[in-house]
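Presented below, as structure tokens, is a lone chain in the form predicted alone.
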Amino acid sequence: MTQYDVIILGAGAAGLMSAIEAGKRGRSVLVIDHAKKIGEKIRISGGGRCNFTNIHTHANKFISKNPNFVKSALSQYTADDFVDLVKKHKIAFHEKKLGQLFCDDSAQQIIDMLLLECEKAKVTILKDTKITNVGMQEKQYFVEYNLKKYFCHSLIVATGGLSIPKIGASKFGYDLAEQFGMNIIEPLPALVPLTFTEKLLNMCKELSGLSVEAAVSFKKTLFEEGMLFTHRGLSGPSILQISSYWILGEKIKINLAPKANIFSLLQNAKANYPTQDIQSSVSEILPKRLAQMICKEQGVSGHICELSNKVLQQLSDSINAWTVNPTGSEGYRTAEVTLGGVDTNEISSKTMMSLKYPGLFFIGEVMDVTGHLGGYNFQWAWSSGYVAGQYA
């Protein structure tokens, strides 16, 4: 067969949620994947156990040059949807924090779900594929791969963005937008640890694999999250959070006791214990390496009562309102997700539809939408998935 209605670029949860919308339509379905594995970042996210959705699901967690472009799909399709399809096919799953929702057992339930959904939807699926070329004839777009075209009225495009280039992550999608004339907002990685010059490096080398809660900002943007110390710089989520508002250059500011006024604890217990160390001080407040580190770094010892409030206030300032300057990011090697895509203003919000090419669909990472941490991703890859799968 070498006539469909429907070809899908991209065997990821957008392009399988999309494949089984169009088949459940009665339309003819082919998805293309250049993996010899379907799904792997479902396969590897959530530690192996898929952050499939978050309950907390709104437009205000989703990154975009057009904000408002994501409300149309999330309404369309929400968590909720995606929910009572998880639990009409049994998977167990929980709640974490801040509204995540994880299987109990592992992610492949979720790629299991989504090929049987497939496979009642009568859609065809070729994995371990190269696409030689993509374009239109006779009005009709086509897809060619071993010497062979196959035609369709409807094109999706599934390719996901540059993030975690092991797993086969390419630019193939934002390369084929371009071939249409469509117009590609800078990628850059989201979601991914920081970088930092030597000095702070070799201090987080020093405390490796302590985690604090943190509040991190940047600008008028703030995630108040864990945050983990690794022998590369700064990692966990509030770090993940602020990479994906964080412009190369600029200073972020973190929190290192945000539920905590150091200065005003500092003075009380110099009123009320002066002869205390001033590190056994800050150690009630901080994990005990990180207080020495700080009380090092800002070359500070002995009883409090010893130090001005001026002192006190600096060394407050370094708690509450630490600022550091990223020197970068890890890259799209650790990055969970791609920033920028596919120009939204180039789309109806609608139907996922190009506004200049009839039939011609974007879904998923590949667009310029960027979900929060926390199951938000997933959120739009249903969501823009379902969508075309209606117009398609």
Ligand SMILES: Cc1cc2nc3c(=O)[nH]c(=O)nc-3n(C[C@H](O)[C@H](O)[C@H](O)COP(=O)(O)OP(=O)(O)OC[C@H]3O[C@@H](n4cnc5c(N)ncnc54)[C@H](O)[C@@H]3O)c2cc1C
Contents of the next structure:
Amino acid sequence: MTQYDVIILGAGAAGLMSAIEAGKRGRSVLVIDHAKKIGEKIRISGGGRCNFTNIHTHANKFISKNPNFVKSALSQYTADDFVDLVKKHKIAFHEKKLGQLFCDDSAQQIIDMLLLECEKAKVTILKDTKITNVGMQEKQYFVEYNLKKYFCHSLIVATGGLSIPKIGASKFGYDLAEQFGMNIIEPLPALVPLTFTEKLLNMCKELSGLSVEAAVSFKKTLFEEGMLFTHRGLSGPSILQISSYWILGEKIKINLAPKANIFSLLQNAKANYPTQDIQSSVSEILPKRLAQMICKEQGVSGHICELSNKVLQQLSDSINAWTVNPTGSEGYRTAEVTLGGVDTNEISSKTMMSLKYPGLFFIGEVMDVTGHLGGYNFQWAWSSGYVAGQYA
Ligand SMILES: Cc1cc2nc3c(=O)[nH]c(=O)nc-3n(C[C@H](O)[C@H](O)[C@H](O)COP(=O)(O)OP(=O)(O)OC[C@H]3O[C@@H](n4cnc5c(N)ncnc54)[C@H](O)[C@@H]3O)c2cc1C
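What's the form predicted together with this ligand like, now that we've got the form predicted alone?
Zooming out: every chain and molecule, the one shown earlier first.
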């Protein structure tokens, strides 16, 4: 068969969802992926348990040059809709925190569910297939592989972003959009650990494995979640979240004890326990290793009564308002998502179809839509995939 109603490029979360929906409408659907295994990113997601959606899904959890773009798709297919599908397949799940829904067992259940739905909708899936050309001919789109052309009325591009190249990420979708003269918002790694100069890196190495609840901010954006010291720099949810907003060359602010006013606690300690060692005072608020490290870095030691308020203020600032200057990020090797992508100003928010090229759709991460950490990126894949599946 060389003629299909719909050809979908990329069998990830968004591609499979659009295939199911188009197939359910009776369209003949072919999905093509170059990876040897289908759904690898789903399999490794959420630590192997797939944080498949978030019950607090809202447009304000997404970053895009066009912030209203996501609204229509998110309302056409909501987090509840995906939860209903998960329940229909009797997949047990739980809310971990902050509205994040995870499988109790394994992310593989989500892949199996999607593949079963594809089978029911009579979708053909080709894996390990190299696409050599895509174009238009006689008012149809064509996709070439194995030296043969396959034609369709609707072409859905669902090839994702650049994160984790070793499991199949490629810039294919961006190149294809450019081939059709579409604009690309510069892609950048996001939801990614940040790296630092040698001095701070050494401190991170010494504290490697230690985590604290921290409020991490860049300009007016703030996330209060876990932060992790690693042997490569800083990571953990609050750092991953801020990495999507941080701009190279600028500083971020970290409050290592957001629930405590350190200066006032230290003043109290000075008044009530004047002979207490400063490291012990700080260790009552922060993990001991971190407290010792900060006191050492600030050159502060001895009884608390021997320290001036100015010194206590400086020490407090290094805890409540620690300013750090990241040198970069770990890049696409570990980034969970890619910022930027196909400019949404060129796509209908109602259908996901190109405004210039009828029948050409873009869905999922390949577009300039990036969710916060917590299940929002998959919800975008489901919602945009669902919508394209209704119109393709
Ligand atoms: C480690 C990790 C953990 C994550 N955990 C979560 C989580 O728990 N919750 C959450 O919401 N999000 C999570 N994400 C993000 C989420 O996985 C993505 O946002 C989502 O998978 C995007 O779906 P997509 O279908 O647009 O792209 P993808 O899932 O990346 O699918 C794109 C598909 O296109 C194929 N492809 C690429 N190039 C070509 C080509 N040239 N030819 C043919 N096929 C091609 C790829 O092989 C792939 O199968 C995580 C990401 C990573 C990396």
